Structures are given as structure tokens and as C-alpha cells.
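To begin, one chain is listed below as C-alpha cells, in the form predicted on its own.
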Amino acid sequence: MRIGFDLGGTKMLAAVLDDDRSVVARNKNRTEGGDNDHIFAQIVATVDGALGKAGASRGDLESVGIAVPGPIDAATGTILYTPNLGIRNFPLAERLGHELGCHIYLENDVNAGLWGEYVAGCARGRRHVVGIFPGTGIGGGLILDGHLYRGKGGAAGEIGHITVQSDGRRCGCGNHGCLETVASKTAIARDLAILAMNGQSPVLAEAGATDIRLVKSGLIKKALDAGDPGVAEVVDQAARFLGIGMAAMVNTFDPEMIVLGGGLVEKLGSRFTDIAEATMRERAMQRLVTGVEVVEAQLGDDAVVVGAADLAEAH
């Protein structure tokens, strides 16, 4: 039996699965936060309650497989930082190991993710795929010749640090322009919220969304479909952005198809990711888009899990 565990920042996801990658049972807790023992005590109790919804044990488990939001010491088993956790240089692996008596392998929850739609999802079938995830940030995997590319330091696929603005907004991570600064949510929240104070938007206006931590990806879609012009106008710029930087990825690795995911895409569809797909195939090198696939990803909230589950399978 194993087990793919997906750690949040405000949620925690064990799902158990069978021998053929479908989730027989799930369990999902609240991330509360707190130190290294605090949680790890948390992320224990979350799987022996999805064994108990799969009327298992312990000594039923083979392996578990975690994804992590942030950098990780696969060979360790270490996660080195978690921003939204406050998790530093811990031995997750090792000490969860010790703790049910199985195998534990830890992964980067958007190469978890991708590596879920390669095998089960919508990237069945592919050997070159690119995942990118609009979210907080950007989020981006590499799949390689059928192996998931992490690079010499294990932090391969920011794609949403590729520079798309010379002089533009500075990003998170110290530079200007990033795609994440004119792609993301928030990137797209940061506008709205514009809009919503200066009256420019009744949707948003109505909800209070003049605080960018209320712009949700249902309330984007939700002003959109109302028809508000100066929404649209954000949203479509957003997408053409993040075209720009799929035209990057397609004459870097000449994919055979980009996977699209994360909340946003999951809310907005094809609205969003049909202009992000145009202006990719505008921008890119004509003989390496040609026969590119642009996908929405398929399994949703259980991507991250059964990409865990299945990479700890395999190490």
C-alpha cells in the first residue's frame, strides 16, 4: 500500500492509493503551523487517519511519497525551507521512516504535480512535457526523455523567474520583470485591487476587493463573467505574458506539450488559457511549435498526491 502526501501551507493531503494509481481513500487536515515537531506531528496524525478511511495499518504501508512547497535535499530526504511554513533543515524522511516503518521520499509538490499527469493524468502517453502552474507565483516542471528534470541543485523549472519585462516590476526573488510579477494570481490580484479602489469595478468593488488577499481566482472569474471590462483587460494581459514565457519554454526543450494547472487555469479555462496558447504559438520558433499540445491538467487537488506516491514507488 502506498501513500501520497501533499504538504500546504494552509492544507495537508493523504490519499492511499492501489496498485493501479486510483485514490481509495483520502484525508485532509487544516495546516496549522508551527515548529518542525509541531508539524511533523501533524503530518503523521493526517496519514494514519487516511489509513483508518482505508481500513489500514502501519505495517500495511510500502511507501509514502511527500511533496513539499519549496526546496528539498532529495538525497537526504531533507527539506531545506518551506516560505509559508517556516520549515528549515529538516530530515523529514528520515525521522518519518522511523516513525510508520516505511520507506519515505520527498519531492517538490509542482514536480510531484506534473509527474501525477504524466502518469495518470493528461500527460499519459508523452516523453517531453513542461508544467506550469500560475499561482502565488509561478510554478514550473520539467519531464525530460520520460525522466523529471531537476538540474545539478534539484531546483530546475523556475519558469517563473524567466525575465520577460528588462525594466519591469521587482519580483520576490530580488530581480525586475519576472514572468511571476505579470502572470501570476497575484501579479493579477495586485491590478484588480487597483481597480476596486478606484471604483473601476463593481464585482470587486461590492466584495471588498480593494485588500489583494481577497482577489480569489472565483472572484476573477466571477467579475469576468459579469462582463467588467477592466477585469478582462488584467486578465487578458496575464495571459499573454504567460504565453510569452511558454514560447521561451518551446524553443528551449521543444516539448511535445505544455500542461497548464493550479487554481486559476482550474477557474478561468479556456478563457485564459486560449490567449496564453495564441500568443505562444505567435511568439515561438515555427518549427518547434508546430504539433505542441497545450492541456489543462486533468486530476486536480490529486495530481501532487499520486505524482508523490508514485516517485516514492520508484526510489
Second form
Number of protein chains: 2
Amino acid sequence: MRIGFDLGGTKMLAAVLDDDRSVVARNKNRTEGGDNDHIFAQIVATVDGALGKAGASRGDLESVGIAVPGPIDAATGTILYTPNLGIRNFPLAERLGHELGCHIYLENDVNAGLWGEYVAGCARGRRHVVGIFPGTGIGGGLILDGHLYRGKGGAAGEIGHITVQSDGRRCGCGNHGCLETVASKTAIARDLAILAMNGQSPVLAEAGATDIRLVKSGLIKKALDAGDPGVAEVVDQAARFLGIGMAAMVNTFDPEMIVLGGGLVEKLGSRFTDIAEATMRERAMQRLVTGVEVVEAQLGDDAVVVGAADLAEAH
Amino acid sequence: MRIGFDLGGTKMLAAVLDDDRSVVARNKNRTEGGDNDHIFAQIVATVDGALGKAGASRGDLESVGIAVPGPIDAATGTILYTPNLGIRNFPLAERLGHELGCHIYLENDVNAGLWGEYVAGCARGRRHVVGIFPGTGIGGGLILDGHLYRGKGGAAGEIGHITVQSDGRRCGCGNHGCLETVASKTAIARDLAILAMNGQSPVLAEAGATDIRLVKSGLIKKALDAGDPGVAEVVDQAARFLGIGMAAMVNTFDPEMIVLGGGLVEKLGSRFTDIAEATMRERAMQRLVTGVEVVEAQLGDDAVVVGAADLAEAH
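May I ask for the structure of the form predicted in complex with another copy of the chain now, the form predicted on its own having been displayed?
Next comes the full complex, this chain leading.
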């Protein structure tokens, strides 16, 4: 019996998987704040809860793969830090392995999600896949020659921080004009806040969208559906910028497939991805872009737990 | 006995290598125009000439690795096309293998050059290396996890065509604001032509640099050395743009090393690469860029023949 675990900033999910990578039990808890020890206790309780729902116990566990929202040291199974959780230099694999008596493997959540789509979702059977996940930032993952590509320190795939506007806005990373500054949910929220303030979109004004923290993907969808042309303009522009980033990835990797995922893509669907794809096909080198498939991620939240569990088994 | 062959647009070079990858004989000829058959005859003559200089004959040959200035089908050893040579769909490996009676392997010249630096030059012992070669365009090569990365169709590494200015100039590839449009020798020549026309740089004016085809790397060096501040401004700007592209590659690959090469880098040296590196360090994510080495290619023209010969032996 194997568990895939998604350690998120707002919730944590433990999923018990059978040998066919089907989820046989799920246990989801809100992530509480607190120090490393408190979060550790929560993780253990969430795993135990999932085992209970599956009618199993710790002795049945072969491995736990944990997807972490931040950089890790994969070799030692240490969480280096997590911007949203406040964890720093925590040897989670060692501590949890000792507690549960089984093999523990850590992976970055974006990589785990892309790997899930690769072994059980939309990217099955491909060998060269770039994953792009626009959200608060823009996450990226790389499957090259059938392997998850990590680079020298496990940080490869920061696609959100390639420059698309050399004189563009300052990014949180320190650079200017990163893809994130023009194609993320945050970039859309920033521009929608003006529409909300100016009363150009009643839906946004009513939802208090002048506070960009309140602009979720569902609200963007609702404002789009209300037919406000200003909203469509903002969203379409972000999609076109995403397409420019996708074209750069096509020219860099000559991939077979680009997987688009994350909340924004899930909510807006082809309304968003079609524009991104059209821009990509217009701007990428024709010889490379011919035959590149652009697909939406298929497994939703399960991608991360399925991928984490699979990677734990393989490593 | 192995031969590495550099099939260039203006010259072709056959180098005979010993088992230590040392060049024991070289034969260089001007590349004449003509149809596939004429170019094929020239290749054969150049190989035979190199064998003669090494005191060897065709029977001593184990393999020939040929570096081609354009896209190839590596599996079949076919040159798909070469912008500068006019070759199209030519099954060179099969024809040459039949003629010489040995194993023939084709590789793109940028990949061959980077591989040469990897097996015998500045990138020895690294596993994650990005090569960037600014010239007429900007070539790119990728060594990932110790392997040359080719992507689905062998075209990976078109780093010159990532977008750094989303509303920038039209590029030859059809895209706008590609790295090539701001950081190549051609981009520098374009801006220097104005200085030549306006009489702002006597060195450039005298060399006829209003014709951008006459702006070679050596002339750029000469104009820089003459101390014209306008020339320095143009060159430094290109170096900064190159650094923006390098930062994107750092964020995408988390590499150990970036190799800079090509005529422009050879002529301008650290005058050019230091500015590019400083910009890269300022704009890449700190966690990734720490520990990235930026080095100049070491082997000059030999990189391509050494790399091509080595790849032929391995494939």
C-alpha cells in the first residue's frame, strides 16, 4: 500500500493508492499554521486518517511520496523552505520514515503533479513534456527523454521567471518582465482590480475585487461570463503572454506536448488555452511547433498525489 | 582512426583524431556552391586529403562524424536542409558510408561544438550545461544529465528564438523580439550601421559598415578598441540582452555551467561576456544562479570536429 501526500499551504491531502494507481481512500485536512513540529504532527495524523479510511495500518505501508510547495533537497528528503508554510530546513523524510517505518520521498509539488499526468493522465506515453501551471505564480515542470528533469539543485523548470518583457514590471524574484508578471492569475487580478475600482465590471466590484487577494479563478470566470469586454481583454492578453512563454519552451525543448494546468486553466478551460495555443503556434518556429500537442491537465488534484506516490516507489 | 568533419557554409574541415581526441591531421577547403552531388564530391575529397596528411587510407577509418549547419534527421543521417549551402533532403550518411566503407554519423554543428567542449574542453566533468553561441544568429545546445538533449525532432536548443521583448522587432523566424534580434552579431551590426552612416565612428565608416554584411566580429573589436563610446554602448546593450537570455536559461534548467562561444565571444572576450554574466546574475533567481559557472569555449574551431567525431563513435 502506497500513499501520495499533497502538503499544501491551505490544505493537506493523503491519498491511499492501489497497484493500479487508483485512489482507494482520501483524507483531507486544513493546514494549520505553527512550527515544524506542529505541521509534522498534522502530517502524521492525516496519513493515519487515510490509512484508517482504507481499513489499513502503518504496517501495510510501503512508501509515502510527499509533494512540497517549495524547494527541497531530494537526496536527503529535506524541505529547504516553503513560502506559504514557514517551514525551514526540515528533514521530513527522515523524521516521517522513523515515525511510520516506511520509505519516504519528497518532491516539489509542480514536478509531482506533472509526473502524475505523465504516468496516469494526459501525458501518458510521451517522452518530452513541458508542464506550465499558471496560478498565483507560474509553476513549470519538465519531462525530458522520459525522466523528470531537475537540474543541478532540483530547481529546474522555473518557467514563470523567463523574461518576456526586458523592460517589464519588477517581479517578486527580482527580475523584470518575467512571464509571471503578465500571464499569472496575479497578473490578471492586478488588471481586474482597476476595472473593479472604476466600476467597469459590476461583477468584480460586487465581489470586492479591488483587493487582488479576493480575485480567485472562479470569480474571473464569473466576470467573463457576465460579458464585460474589459474583463475579456485582460484575460485574453494574459493568455497571449502565456502563449509567448509556451513558444519559448517549444523553441528550447522541441517537446511533444505542453500540459497546461492549475486553477486558472481548470476554471477557464479552452476559453483561455485556445488563445494561448494560437499565440504559441504563431510565434514558435514552425519546424518545431508542428506536432506539438497542447492539452489540459486531466487528473485535477489527484495528479499531485498520484505523481508523488509513483516517484516514491521509483526512488 | 576517426574523422570529425565540419561542413560549414564557407569552408569545410576534416580532422583526423587519435584515441586521445588529439587532432593528428587537418584538411581544410573552401566550400564551393553547387548541387548535392558536387558538395558530396568535395566532402569526399576533403576526407581523402585529411587521410593523406595523416599517412592513412580509407581502410583505417572507423567512423566519420559530420557536423551540419542546419537541421538533420539523426536517425537516418539525412540533411534536411542547410540555409547557407542549399542542400535539401540529402541522405549523406548512407551515401558517404557506402563511399568510405565506415560508420557515418550526422549532428547539428552547434550540438557537435558543445559536445566537443563537454568531452575535451571547458565543460569536462559537468552534467548540466547550456551552450550559447551568438553569431549571425544565436545557436544553442543543451547537455542535460550528461546527455545531449535533442527533443522530439532533434531541434531542441533554439535559444536564439526565445522572446525577450514581446513587442520587439520581427525576427527571421516569424516571431517578434527573439533574443537573436537584440543580442546577435547581426543585431550589433544593424545598430553599428547607423553609427557608420552618421560618421559617429570613423573606424566603422572607413570599413564600409553601413553594409551590415561587412560587420565581422574583428571589425567590432577594432571599433571598440578605437574608443568610440557609441560603439561601446551598442555592444554593451547586446551583452546585457544576452545576459537576460542566459538568466532565462538558468531559471529553466538550473544548470551548472553556461558556455559562451562563437566568433563574437572569441574576438571580444571578457569585454563582452563579463557584462552578459553580470546581467545574468542580477536577473536570474538567486537560488539557481549561485554556483552557475559562465565560461568561454576553449577549443575554438576544433570543438566541432572533436565533438562530431566523439558522437560518431558513441552512436
